[in-house]
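Only one chain is shown below, in structure tokens, and it's the form predicted alone.
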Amino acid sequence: MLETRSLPIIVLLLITGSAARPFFPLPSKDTEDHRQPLQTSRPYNIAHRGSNGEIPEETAAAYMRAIEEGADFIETDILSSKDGVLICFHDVTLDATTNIADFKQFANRKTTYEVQGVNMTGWFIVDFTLEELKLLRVNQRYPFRDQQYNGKFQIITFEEYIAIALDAPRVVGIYPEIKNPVFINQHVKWPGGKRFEDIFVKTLKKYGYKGSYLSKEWLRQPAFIQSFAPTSLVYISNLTDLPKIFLIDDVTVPTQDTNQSYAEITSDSYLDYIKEYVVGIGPWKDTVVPVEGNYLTMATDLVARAHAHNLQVHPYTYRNENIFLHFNFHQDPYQEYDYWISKIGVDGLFTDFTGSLHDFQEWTTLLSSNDDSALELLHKIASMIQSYKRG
């Protein structure tokens, strides 16, 4: 039993925050690399979008204080300018995240394009260089989260995201979504006929990623490789041996490229044929688990069905706001990270939210060996806290 003089102590080790790292624009050349390296003992931490429950999505900012906060890996998606510089970011137009009506100059640039079957209306960011691209500025997509940093932060190219990564004071491993291929394979042309997968994979070549999953190449650089659309996974396992992650949506939302459902990707004679090419997937955690009136119910047996085909499972996303928790949880993400790492079992979680997961695990790995849950001991250990600082 924990005694009371014991209390500053912990207070002590809930306190954490470090000054923000500057910026660099490439990564550091050195061949020699001391730092702290990447855990591999429990599910990994993966900053969805970086920070971005508290910074807008695909900065700078989002990415580095999900460093600070203890991920382990910064997740991004990737497209492409007009002149065919991979930047991050998540939507193929700008109007949701973006300044971009506020810019006069831009307004004839609203179009229609079609996007996986369906037209879309808005500023596409195919149509726009990079240079034009970096006028704009990022705003947080949701109105209920911190509104404070909008207008501050610029669109990002993959090779600075990059170099976050690598100016990290530990190792810490990049998460790259191929994003929309079909999309901006249509719509922005490299030369020699390459396509975006080609580039995709160059810049990470460039900067030194490869290695299989595990491996001492893969280790000093960890990365993993992430689509929605299996031919893109399947074309690039021969230019690249990095780790790849076949991402899977919505149940009612077919493949972008095949057109397969859902039903027929999580068959096992489907995810016999793609371990071939991947070493995980990337579920929408309500297809693993359904939900009805905001409630779970019984869970699928997805997740045992991946793993007996040796293939990791990272759902995707976890977020700390109620409208986002569901009711089993009372409002706490503790026992919602509790319930998906102790009972479903998934190897890595998506999450807005980096510092209250990593948060989580320290104190259950550190708890873990005691004879109530870690969980349970975490909620007295908080109360205990809070006596300490009243008293």
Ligand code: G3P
Given for the second form:
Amino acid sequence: MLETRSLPIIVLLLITGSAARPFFPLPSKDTEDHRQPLQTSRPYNIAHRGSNGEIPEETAAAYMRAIEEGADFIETDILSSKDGVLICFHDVTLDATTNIADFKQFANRKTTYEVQGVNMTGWFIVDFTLEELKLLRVNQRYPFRDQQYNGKFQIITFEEYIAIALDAPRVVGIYPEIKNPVFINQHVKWPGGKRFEDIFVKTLKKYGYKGSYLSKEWLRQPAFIQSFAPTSLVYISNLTDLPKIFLIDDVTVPTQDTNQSYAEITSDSYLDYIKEYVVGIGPWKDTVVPVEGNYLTMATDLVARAHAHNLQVHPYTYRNENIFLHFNFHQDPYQEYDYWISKIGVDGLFTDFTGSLHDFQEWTTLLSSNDDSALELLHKIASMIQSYKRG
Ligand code: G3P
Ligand code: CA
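Beyond the form predicted alone, can we have the form predicted in complex with ligand G3P?
Every chain and every other molecule in the complex is listed next, the one we just looked at coming first.
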């Protein structure tokens, strides 16, 4: 209880204090980010579609699980609804990973469109408004993964995904992909003739994402922009200096916009060209080290050549299950991580299982801050020994 003789002092403090600087910053005035920063001393753990090995892909729950498990970046594929709202979803059709087939009112929307030169039939995302998409629920893609979350989570928007990253208890980067830009620009129209890429960058800017790789702004809100379409990457280079990653598909698949072959886009002359726009490449891992009979063959020189061009390499996609693991790894995903990090020397890994990659890196690598404190300790011990000798 307050003693009455203290009251005048408290009243005086309250009156004078109201105009003075508070002892501690008010929450609304504290612009410093006290969260644990992004680690930059070991290959990036990129949570592919969230922790989708456990929870249906690209849902809020999958992203939150990935953040809990130690992701440096959460990855997403950006598409658009019919009414031009950017959403997080991988396929241009809703068939494989939602319960769209259960909605009788949408039965007549099934149709056929050409996508990257191939006729596809299904319920296309670009034929549904955001309000309609929000009625659906997402399912696990693979039958051998946990099915208990099927039908529980909604499709989320690009803005909702960004909010999840910004609300994380430590700094977590975003890694959005401009998905199927040729198809999206054909089917969705925005006011003023704006392109998909314009809306994509506008959204990033709205939430403060800016700055070149490792700049102060970037470290505060890290983001990599990725695309399989080089013209999209070149176009957005005029809109933002955020770092970009050029995705490279399988050896048989030409680029969706420029129709260039794998050989062409992995040539030294092309790497020389694209490095003006991107900080790295994201190849399918089985093209970096080709596979025969489910065994790895000799590694190509793509990683060495990319590094020689000062380009990072972030291959996709690492998956823990036996069905995806090549026989060399003896059904052990940790051996696969070890091979790609220690032998091939990649700079980031897209994984469906963020938790296993995080565990592997925690067990095998000291973060630089730990290195620093270990060094500091050694210096302290050395100086103590020196002063003991002098004494
Ligand atoms: O974005 C990296 C990797 O995700 C590319 O493949 O098909 O999973 O988007 P995809
Ligand atoms: Ca992707």
